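What follows is a single chain, given as structure tokens, in the form predicted on its own.
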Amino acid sequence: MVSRPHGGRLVNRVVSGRRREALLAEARELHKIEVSMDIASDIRNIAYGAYSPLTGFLTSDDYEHVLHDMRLSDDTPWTIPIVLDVSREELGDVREGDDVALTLGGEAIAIMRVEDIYGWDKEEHARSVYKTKDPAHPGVRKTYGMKELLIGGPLDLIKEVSYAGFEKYSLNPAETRVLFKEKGWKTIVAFQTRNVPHLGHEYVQKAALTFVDGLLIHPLVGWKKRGDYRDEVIVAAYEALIKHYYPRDSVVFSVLWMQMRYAGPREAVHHAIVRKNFGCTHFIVGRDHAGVGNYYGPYEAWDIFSEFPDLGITPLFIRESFYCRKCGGMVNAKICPHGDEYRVRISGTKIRQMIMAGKKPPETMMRPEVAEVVLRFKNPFVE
């Protein structure tokens, strides 16, 4: 069956109504803190339920836990600190038990109570999170910017977000819980990405879809670091590689609207949470999952999931892909008896680099549909 929300319930704070208005008119009255769109992301898939069993960013208690355990202190498996950073300045005269209203562009979309305000140490949140302290790691660097004070509490939606551009295309956990249940699937495996598809994502998804009933192609769109494909080339891509490859009975597309942190291991797991929210019961875990330059082992994010047994989704670990010119197809070393000679190894990198030259991939790494599609934006990275 599709999987039970993570903590047993999907958590929804999106306010709508009488109440809606009443806390619409309250919020003109409150205590404002402006966000970023990385924290509104945070905030709608709290709101939705995405990050069940969460309904409002950490108090210190649960930080602590997430931070050292890589669970809530209710023993709840949790790897990725959601946190909302104010300075001391912007908090003004706030203490604990006030709510506030959180804005985004000068208009309340939320109302927070606020339990708990608390300082932090950034080095020691880098280090539990990232394995690193060092800034060159785009996670790091980003730590290092954040605020000195988090403050910790339910909130509950009162205005509409989303990512300008991708509505059409993004599907809350409700609505692919219940999608799942209309297509008649009771297995659903789920593929994260933060990349245009090449060959070797194609043969993981299909592989993984020849066991359950079906498969959500879920990438991220949102705050991405420099040199990462940009959101609207990415759903391009995509939109062509399904068009052209893959059953219409088989595959669901949306776009989840949260930041990449490029946390590793940690990382992977929190994608497989969020994931089991929105109903499936798998979940492909990449080589390297969300890793960035070498401050992971190849192996760390499927390695992580032995600590985590009562994590409640399965994570599929689909051994790294080539294309064998003798096999004259996708395969893996397990499947495939021939030398290296036959070997096409599939790099992001090179098919970064010939995209960036205005070349198209070969055949034996992308399909020439997406390439097309990829080639037609001026500059299809993020700069």
Contents of the next structure:
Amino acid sequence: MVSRPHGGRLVNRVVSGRRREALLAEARELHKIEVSMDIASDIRNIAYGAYSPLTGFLTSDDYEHVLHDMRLSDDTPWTIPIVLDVSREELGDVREGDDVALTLGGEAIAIMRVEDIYGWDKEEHARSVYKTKDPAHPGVRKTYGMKELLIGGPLDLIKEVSYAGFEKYSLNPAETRVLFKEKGWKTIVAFQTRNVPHLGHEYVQKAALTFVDGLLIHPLVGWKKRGDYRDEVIVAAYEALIKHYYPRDSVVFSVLWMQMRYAGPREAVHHAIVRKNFGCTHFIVGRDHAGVGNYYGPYEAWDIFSEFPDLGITPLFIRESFYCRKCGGMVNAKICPHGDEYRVRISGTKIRQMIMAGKKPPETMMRPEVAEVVLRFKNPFVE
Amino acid sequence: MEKETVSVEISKDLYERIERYIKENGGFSSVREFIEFVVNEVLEGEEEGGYSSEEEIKERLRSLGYL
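Form predicted on its own done, so how does the form predicted together with its partner chain look?
And the full complex, kicking off with our chain again.
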């Protein structure tokens, strides 16, 4: 039995058949609000149940609870406000209770019942979610650029939207759940990433896999900040790693279209909830998970989980690893008796600098097959 | 055994539109049959939504190489 969906039921707001046809026709007559790709990904994640139990964008009551208590108004853990921002001009004459068509590139993708229209305090939002008001923080900067009103209410997806180029690896929660069941997996650990894999990542994944039936490697595709690895580079790097170093029958690789928010501890919990909806029972929480700069302490993303004994997915905190020349492999401080002179610390920043300079990171940091794939890209980083 | 039924009121206008639809398009022997069909379609759509049946999901997973 894989993990029970968050809130008890996998939300499904994808409309099909005759009802879809009727709603597509209805959408033509409705007031239209154009959304960004980021919002489109949220719409998709709501509709397919990745954000269960959300059935739409947060109304003010839930928003306030999430902001201040990290829970929905019914006390279900929820740490990241999933909101839809609009300007007064975009909203026009729309009133609470009206239906609107949410469009992407002019085409209606969803119909939303506007239950609530409310103002919000962006600084308060930034302080609560990102623990800083500093506009240099990428999530805060994005927040300050959002529009003055939020609208909340349930939605129905009437047109499939996807992140072009990764359809082959895009599985929705219903699909991963069937897949895990077919594989006979009862315990599944998820690994969230926005990086190309180095030996440290491989170590934590395999350490976790030792104790469960299967591993879901689940990188995010979608908006990332400048300097992060491009989505296609991450996917190609994992293809190489899995091909050469992973047992095929105990790992699933799939991508998740969801923006990075860099909200550190709050986002770590959010990442865990989403993976619970995909059927995972365990979630690897990284050191400084979803962090950026020095906004969060290195283990804040671990500590926050103690506030959620009712989360329904088990967080795994795996110690920082390093390569030990004396041990001849990846180890951590608890199992390696050797001194610093033998230890090769694996730093993502250092690897990034080597790749930027066109140099191949050493085999004590990155698998050669992975390094070769990454270096094949003219520019592997988001500009 | 006859299925147990209950009564639901709908507007006369809608009732007459359904009658006209059946007369023009056929396919249903009564307004009741039409309404039961449409409601079932909607409910089944709601239950399954965008999700295919488990067999169809397996088929997709096989075509993608996951199974």
